[in-house]
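Encoded as structure tokens, the following chain is the form predicted alone, with no partner shown.
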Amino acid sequence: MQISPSILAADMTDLKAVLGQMDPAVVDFIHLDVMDGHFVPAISFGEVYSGLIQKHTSIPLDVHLMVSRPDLQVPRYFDLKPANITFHIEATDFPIRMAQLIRAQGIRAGVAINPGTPISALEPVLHEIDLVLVMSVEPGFYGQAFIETTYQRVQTLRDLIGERNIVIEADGGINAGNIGGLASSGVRMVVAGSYCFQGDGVNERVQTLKSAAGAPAGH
């Protein structure tokens, strides 16, 4: 299991110090929740702040665009060369074109899907993507509980993917209590926000999640 802590849950007033504490040998990705106040109610940050984050870490970036016009936003992240750029299937009529543009930059193309969207909506784009981000809460609202039907949705997605080399990622309300079920369902990467930045430190929390998922800690 790979873990992508959501930096938005960290102390944003002391972000340089937070990034310095994150061990690249333990933390697989840094998840960037880009929210525009339109596709989702909240507003977070954009490509400029994302670039500042990148300057202070060697950990690959996992960019999640919760925006209503990914066709305008996606190219703004190309210069950062993140590991992944993920946009929402609900936000564009041209997901195949979006994915092709991202892949042409040598970046993994991801498609996110909201809890209320049928998994079957992804079928037309599976041949052009590298990652599917299954939302286990509604995006853009804080403090939500993990949606239990996510396990079945992941299993449905796994069957739809078949033999394709596509990573299944999950995001929302994930902790040491439910990550094992996600791993069993077929998830290989999770986003964790508040869980990672509470308690005994982000590296220790990531190790705990990996252990709970049945995977050895670290790479």
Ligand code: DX5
Second form
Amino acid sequence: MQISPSILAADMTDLKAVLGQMDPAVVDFIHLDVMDGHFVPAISFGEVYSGLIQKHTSIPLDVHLMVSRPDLQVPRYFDLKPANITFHIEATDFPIRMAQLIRAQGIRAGVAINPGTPISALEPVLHEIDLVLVMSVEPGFYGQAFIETTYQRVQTLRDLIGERNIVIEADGGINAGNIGGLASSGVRMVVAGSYCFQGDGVNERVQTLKSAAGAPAGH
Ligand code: DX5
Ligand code: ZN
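Following the display of the form predicted alone, present the structure of the form predicted together with the named molecule.
Let us now look at the entire complex, which starts with that chain.
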């Protein structure tokens, strides 16, 4: 299981220190939650701030664009050379073109899907994408409760993906208690915000999540 801590839940006034604490040998990705105040009510940060983050870490970036115009925003992240750029299926009528643009940059193309959108909406784009981000909360805030229907949705998605080489990532309300069930449903990468940045250090929290993902699951 790969872990992508969301820095939205960290102390963003002291991000240089937060990034300095994150061990590249432990933390697989840094999740960047970009919110535009339109696709979701909140505004977080954009490509300028993301560029500053990149300067202070060697950990690959996992960009999650919660924006209503991915056609305008996606290209603004190309210079950062993130590992993944993920846009929402609900936000564009041209997901295939969007994914092709991202892949042409040598960046993995991800599509995110809200809890209220049928998994079948992804079927037409699966041939052009590298990653699906299954939202396990409604997007917009960190610290929300995990939605239990996610396990079934991941299994449905796994069946739809079949033999294709596509990573399933889950995002929202994930902790040591539910990561095992996600792992056995087919999730290979998780985002964790509050869990990673509360209590003991972020590296320890990531290690705990990885061990819990490998432990026998309740689902
Ligand atoms: C929700 C964001 C998530 C969130 C995760 O809109 O996309 O990435 O920051 O935070 P937790 O793990 O606290 O739900
Ligand atoms: Zn996210």
